[in-house]
Each structure stands twice: as C-alpha cells, then as structure tokens.
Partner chain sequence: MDALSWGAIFGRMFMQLMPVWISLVVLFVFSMRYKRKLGLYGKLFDSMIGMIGLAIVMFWVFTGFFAGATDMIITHDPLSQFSGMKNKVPGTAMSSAGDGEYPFFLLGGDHLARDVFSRVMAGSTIVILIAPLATLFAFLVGITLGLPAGYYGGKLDLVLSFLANLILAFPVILLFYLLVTPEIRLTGMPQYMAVVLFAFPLIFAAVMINSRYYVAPQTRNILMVAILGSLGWLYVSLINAPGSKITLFDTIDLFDVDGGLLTVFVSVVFVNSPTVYRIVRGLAMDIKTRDYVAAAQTRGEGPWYIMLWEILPNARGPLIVDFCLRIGYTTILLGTLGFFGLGLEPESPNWGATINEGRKLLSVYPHPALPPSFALLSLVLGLNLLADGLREESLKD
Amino acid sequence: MGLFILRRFGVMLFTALCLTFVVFFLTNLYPNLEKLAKNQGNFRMSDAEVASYLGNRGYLRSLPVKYGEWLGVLPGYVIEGSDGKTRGKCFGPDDTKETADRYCGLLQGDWGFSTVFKDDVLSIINTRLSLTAKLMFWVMIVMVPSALIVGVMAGMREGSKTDRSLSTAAILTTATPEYVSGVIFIVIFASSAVGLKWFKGSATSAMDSANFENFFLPVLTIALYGMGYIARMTRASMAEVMTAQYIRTARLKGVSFRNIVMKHALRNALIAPFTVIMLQFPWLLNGVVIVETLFNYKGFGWVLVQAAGNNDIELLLAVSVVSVVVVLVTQLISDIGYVYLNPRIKVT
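Could you show the structure of that chain by itself, in the form predicted on its own?
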C-alpha cells in the first residue's frame, strides 16, 4: 500500500505541474496581458505603450522562465525599465535590488497580488475557501446520508413501487439545474410576492453568521442536485448486489431480509457510490459557482467568477492551483478507499 501511495503521489505531482502549466499558458496569452495592461494603465494606451508596460514588468519574457518564477524554483526577475525604474518580482514597497528576496513564488508562499481586490492572493483564497468549505460541509451532511438511504431503499426491492417512486424523484432532482431550483426556492420560500417568506435572511449574511434561515436554501439547492446522482448510483449497485449468488444462498439459509441487507449486501453495494461521493468534493468546490452567484454568497466560486471576469491573472492562477490539488487529493483518497472496500483488489 505504501508503494502504491508513493506512485500515485508521483503521478499527482506530474499531473499538477502539467495542468498548472496549461492554465499558466492560457492566462499569459498576449491578449490577456494586453487587457491587463489597459486595466491597470489606460484603456487608450497605444500598442507601443502596452508593450512598454508589459516589458517593464517582466510579462514579455519566455513562458518557461515565467512559470519557473511563479512556482518559485527560479530567481525572480529584476528589470531596469525604460522609464528609469528598477522593478523585480520579489520587490516589496520598500525593497531595493540588494534587499529583495531572490525567490518568491508558490513554493515560498507568495501567491501574488490581486489586481481586482488589491490584496494578497493567499489571504483572499484562505478567506473565500473557508466560506465555501462551510457550505460544502453542510451540503455533504444533507446530501450523502439522504442519497444513500434513498438509493438503498430503492435497490433493495428492484422494480417495486418504492423503487419506481424514489428513482423518479432522483432523476427529477438531477435533471433540474441549480439555477432553476434555486430560483424556484427563492420565489416560493424567500419572496414576499407569494406570501411564504419563511427564510428572511440572505446568504450574504451567512458569511458572518450562518443559521437555518439564511443558509438552508443554498444548501438545499446544491444538495438536491447532487443527491439524485448518488442515489441512482447506489440504487444500481444495490440492485446488482441483491441478485448475487451469495445473497440467494443467504436467503435459502433463512437469514432475515434485514440481516441480508445490513450484513451482506450493504458494504459491497457502497463500493461504487464511495467513488461517486469522493467526486462530489471537486464538483462542489467549483460547481457552486452558480449557486454562490445566485444567492450572493461570496465564496470560492464567486471569487473564480470575479477573477475570470476581471482578468485577474494571479488570482485566477491561485484558484486553478487549489482546484487541481483538491481534484487530485480526492482521487487519491477515492482509490485508497476503493481498495479498502473491495477485498478482491490487491495492491503491491
């Protein structure tokens, strides 16, 4: 198992480097840099002025060198600008060529400066990620147990009325996008137009103090959409297990139906849903963009929209790094859990 984890970790590191390099390449295309220069300078800047602005700040150097500096494996640039000023990647407000650090990249904890929020990128990421983590926690608390219960109940007696009813409900929740269900919930339960103003608080206030009134609707909107998918996978897995030969043998021996489900079928039926559940973490991290925007909850997804819409390159790169790490780590946990749940798989 230890060798397996080491191999997977090596693959994860290589994958992370490849994915972040692709994002770095796309965000550093010249049209994006030109837009950045005009946003920070003047929209009426000429092409020569844009080139001068970018050249003085190290944007026009070769891509591998810039990527190495951004990672922190290469020394930061020091440029004598055409305007007579000396600038460097590692220069602070009071730093000079002699006092500035040589390395100041991702590995040193310097994630850059946001041109939109005018703040340190790492501080922004920590704040917004904690808000989304709170939302993700309550979504998983609501979504996973409900989905597993629905899936197991539907799969225990395949083809019954209970199975058909629960499967239809699961399909409806998955087929309804969050921006549709979210609007419906707001109109019915939070709007005074129809007289059911049950939830008076806004999700914006939940950023400081979350309670049932201001936090339940966004949680329910996301949980319903993901619950249907997990429930359907659980139902299919449970139905397959219930037709297995060892289940038939247990029935012939007179084992009660409850014991068959709880002691024999449930563990094997949870192998496939476990992988699906682990995939919900990266989906929740980036898939909450619509819900956070709809309910004006300024978490990680909201920051992603702001960074992409305002061409905030440093913040967009940081968001991509966090997303890549979350996806790869959840995949590793999923693989380890799959090996643990399925005794037929041997890892050397």
The other form holds:
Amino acid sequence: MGLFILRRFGVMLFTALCLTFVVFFLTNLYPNLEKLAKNQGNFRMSDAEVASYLGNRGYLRSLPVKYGEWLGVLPGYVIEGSDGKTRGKCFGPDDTKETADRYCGLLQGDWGFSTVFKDDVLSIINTRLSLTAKLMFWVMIVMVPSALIVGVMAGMREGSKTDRSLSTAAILTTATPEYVSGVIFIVIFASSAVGLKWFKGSATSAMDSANFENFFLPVLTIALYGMGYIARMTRASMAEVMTAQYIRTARLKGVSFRNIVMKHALRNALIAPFTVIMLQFPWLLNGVVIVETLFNYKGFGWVLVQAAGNNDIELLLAVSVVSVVVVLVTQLISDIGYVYLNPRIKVT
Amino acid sequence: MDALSWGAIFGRMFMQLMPVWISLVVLFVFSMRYKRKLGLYGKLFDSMIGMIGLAIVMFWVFTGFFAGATDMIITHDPLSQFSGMKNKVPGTAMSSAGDGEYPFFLLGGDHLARDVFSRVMAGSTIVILIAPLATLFAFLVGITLGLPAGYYGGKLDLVLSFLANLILAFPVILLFYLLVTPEIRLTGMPQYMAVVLFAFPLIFAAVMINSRYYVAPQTRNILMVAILGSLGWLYVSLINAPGSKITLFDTIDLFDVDGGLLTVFVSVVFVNSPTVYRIVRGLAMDIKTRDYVAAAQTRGEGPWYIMLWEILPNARGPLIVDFCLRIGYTTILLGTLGFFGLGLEPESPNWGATINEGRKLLSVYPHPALPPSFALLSLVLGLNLLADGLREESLKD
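Moving from the form predicted on its own to the form predicted together with its partner chain:
Full assembly next; the chain just shown is listed first.
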C-alpha cells in the first residue's frame, strides 16, 4: 500500500510538471506575450516598444530557462534594460542586485506576482480558494445526500413507477448544463420583471456574509448538474445489489423490506457511488467557473477567467497547479477509498 | 398592428415550423412501418423513451437543416438589427414591416434589436453541423489509438494512457481559454493541431482497407487510391487556409473554413478524444480474450484485421450509446465556449453566445435568454433519452 501511494505520488508530480509546462508554453507564445505587454503598458505600443518591454522583463528568453526560474531550480534573471533600469525576477519593491535573492520560484515558496491584480499570487489564490471552498462545501452538503437518496429510492425497486420518474428526473438534470439551469433559476426565482423574487440573482454579497437568500441559487445550480450523474450511478449499483443472492436469502427468511434496504443492501450499494462522487470534483470545478461568472461570485473560477482573459502567466500557472492537484488527489483518494471500502479488491 | 397573444405566438411558431413537422411525421411513419427490417434503429421504436428522444433530436436536425439550407423557417435575418425592436417582448409587431417581410417578432427582440426566434433557429444549424462531426472525429481518434493500446498493452498502452490522463487532468474551461483565443490563432497552433487530429480518419481508412483487402492487392490499390485520394483532398482543404500559417496547398484548396470555427472544432475534438480512447481501450482489453479473437489469431489474421474487423464490430453497442451521449456533451461544450465568448465571432447566433448576451439583462428582459436555453436543454435531453433507449434495446438480445 505504501509503495502504491508513493508511486502514485511520483506519477502525480510528473503529470503536474508536464501540465504546467504546457500552460507555460501556451502562455509564452509571442502573440500572448504581446497582449500582456499591451495590457500592462498601453494599447498603442509599437512592435519595437513591445519587444523592448518584453526583453527588459526577461520574457524573450528560451522557454526551459524561464520555466526553470519559475520552478526555482535556476537563478532568477537580472537584466539591465534598454531604458537603463535593472530589473530582476526576485527583486522586491526596493531590492537591488545585491540584496535580492538568487532563486525565487515554486521551490522557494514564491508563486510569483499577478500582473492583473498587482498582488502576490499566493495571497490571491488563498483568499479566492477559500471563497470557492465555502461554495463547494454547501454544494456537497446539498448534492451528495439528495443524490444518494434519489438513487437508492430509484434502485431499490427497479422498473417501478418511482424508479421511472426519478430516473427521468436524473436524466433531465444531467442534460441541463449550469449556464442553462442558472439562467432558468434566475428568471423564475430572482427576476424583478416576472419572477417570484425569492432569492437574489447575484451572489456578490455572499462573499462576506452568505445566507439562504443570496447563496441558495448558485449552490443549487452546481449541485443539480452533478446530482443526476451520481444518482444514476447509485441507482445502477443499488439495482445490481438488490438482485444478489444474499438479498434473496434475507427476503426468504422474512426480513422486512425496510431492513433489507437499510441493513443489507445499502452498504454494498454505496461503494460504487463513492468513486463517482470523488471523481465529480474535477467536473464541479467547471461548474464553479460558470456559476461564479453567472452569479458574479468572485472566487477561484472567477480568478481563472480573469487570469486567462488577460494572459496573467504566473497566476494562470498557480490556478492550473491547484486544479491539477485537485484532480489528481481526488483520483488517488477514490482509488484508495475503493480498496478500503471493498475488501475484495487488492492493490497491486 | 397589435401585439400577438401567447396562443397566437405558439400557433404561428407551429406554422412556421411546418416543414419540420411534415418531415418528422414522414420519418416516423416510414420507420414504424419497416421497423423489423431496420436493425437496432428499428428496435428503437419499441421503446417509448427511445422514440421521444429520437423525435426531439430529429426535430432539431430538421430545424437545423431547413433553417440553414432553405429560408422556410427563419422569419428575419438573424444578424441584422431592426429599428424600434430593441428588447421588445414576444409577439411584438414590426413598426415598419416592408413588403413580404414577416410582420412579427415571434419571440421578441434582443438587446441589439435582432429577432430572437430566428437567432435560435439559426443557432440550431451551427450545433447540428459541428457537434456530430466533432464527435465523429473524436471517435476516430479515440478508436485508432484505443484499439492498439488495449490489444497490445505494454509500453504503448502506458504512454498513450499517460497522455490521455494528462489531457483529462486539465479543467476543460482552462484548456479552452488557453486554446481558443485570437492570439493563439495567430500562432497557427489550431491549424497544427488540425493537421494531427484530422489525419486520424485518413490513417483509420487506410488501415481498415489494407487489413481487409491485402489478399487482393488490385482491389485494395483501387480502393486505396479512390478513398484516400478524396479524403486526402478534403483533409488538405480543411487544414489549408489562405493568409494563415499553412498555405502550401492553396492551388487545390476546395473550401475555406473560418479560423474561429476551425479552432472551436479542433479543441472540442481534442477534449473529447481521450475519454473515447479510454472507453475503446477498455472494450478492446475485454473483447480480446474472447474465443473468436483466438480463432482469428489461429487463422493467422494480422493484428489490425483482428482489431478493426473482429473487435470493433463487437464493441459497437456501447460505442453507439456513448456516441449519442457524447454528441450531447459536445453540445454542452459548444455552449460553454459561446457562453465565455470564445471561438466563433461575437455576433454569431450560436446558443451559448445568445444565452450569454441575454443573461446581462436577465432580471428585466428574460425573453432573449430563455429560448436558446430551452433549445440547448431539449437537444441534450433528447440525445440522453435516445442513448437510454438504444442501451435498453441493445441489451435485450
């Protein structure tokens, strides 16, 4: 088991390195750098001005060197610019060549500086991620129990009326992407023209103080899309368990249906959905980006959109590191948890 | 003229969609009649869910066709603006309808005074064109790589699976933001990706013909030249565009694909193919242990013959079901791209972009955002129901 986890960590690290390099490559393509320069300087820069702006700030060197600097395995650049000013990757506001650190990358705990927000990347990620964590927490609270209940109810009597209607509802929610259900919910519950005006159509105020009125719609919108899928998996797994021999035995010896479901079937039926729930995390990330844009909730997904839209290289790298780690860690947890829950399977 | 009531609006929309209804009725009557001769498609008409799904999907297919190829459905030009129609509610009469112009905005006007009804109908053409084709390409890529990975296993499997997991570990939206920007288009990246991704159908066709007809070289050569020639020409026309990074084949270029459209297409194929790869790989690993595969191996058939003519046909059930689901997923992805304003030009009537424009004034004027939302929802729902029906019917025998 220890070796298995160790090996998985090795693969994870390698995957994360590959992915960040891809992001690095794409954001460092010249037209993207040009956009960055024009955003930072001014939009009427000539081509030569763009080139000197980028050259002075070390953007025009070879890709592996820049990537190594970002990682912190190569010393940061110090360039005497064409405008006579000396700039360095590791220079603080009032550092000079002598006082600045030689290395400043990921390994030294320095995530870089965001060009859009003019702030330290690490602190941006911290504040935004905690806001999104709040959102995700409530999504999980709403999504997981309701999905499991729907799935178990549908799967315990396969082919019944309850099963048919719940399954159709589950299909309906999986067919409704967040940007559709969000729009429909806003019109029904929040629109000032025709709606019921129960909730607010914007979750901006929920960043400081979340309450039912301003937070329910975004949570529901994300939860609903993931719910259908988990419910369908639970239903399939429950239906399969209900046909097993030991359920028939329990039935023949006269255990009540309620007890069969609660005591005999449920435990085995919940193994498969566990994996599915863990693997839903990466999908929820997509939902988070859409819903945060739709409801104007300035969390992690909103930062992703801002960083990508403005080619904020270091912020974008941090965002991708975080999301890749989320994806890989949940995969690892789902694998380990599966083994733990199901003693019939052994890790090799 | 007065504004229309809701009943009149729906009545007029029904009339406007008449060619679609006629086509649907014809399709269903013929399919019901000959359902015993139509294989899996015919069996679909035994399941209520499958029939509902098929009806919804075919509704949008016909709508997309008639709206794109004829001018029977669309009432106004989806791109032009009409004076005095800004944000008007559904059923508003045109203030100055010219001769032969449709006198009403059936579903109202949007914030740029364009007709919502026509935009939604024109949007269906875009979806119907891109989504199935992109899914097909993703399947060809996934099959061409997944079959050998599952059949041979070993190092090949290791490398390909690592690459697939790499792409899958990317959040889709981040990938879209990195790939589908005007800046990236300037570097020619989408075109280079198209060169790689669009080559897979060619490879697939070549391997398929060769493995089948290698015993009859003459037939094979004729087929090869004919099929690869025409496919190759299409391939070259697709990747080549004057004034871009690839202009090598300007002289034989058949048609030009809009740069934004190509970028969207390539990135959707790119995002979808790893999942297909994983499914095909799993199926191939399962099927290669069957007796008929062993029999073919004993007969001395080559590995590609076994993969393409023994394993693939026996994996068709789950693949067809997944194909339907994946078209739905691709539709959602296209909507996501439109929602974030990536890819297609901003005034294009694709559903995602229309939803995104409508949501800005959502609480005051809900009518421009709702029709495209329901259109997208119903198409994806139809595809899901169709997949469910197909799964049920294919499990029966």
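Numbering follows the first chain given and starts at 1. Rigid core (definition): largest C-alpha set, two forms, superposition within 1.5 Å. Source: prediction; values computed, not measured.
- After superposition on the rigid core, the Cα of Y246 moves by 2 Å or more between the two forms.
- Once both forms are fitted on their core, a CA shift of 2 Å or more is seen for L285 between the two forms.
- Positional change of N32 between the two forms stays under 2 Å at the C-alpha, relative to the superposed core.
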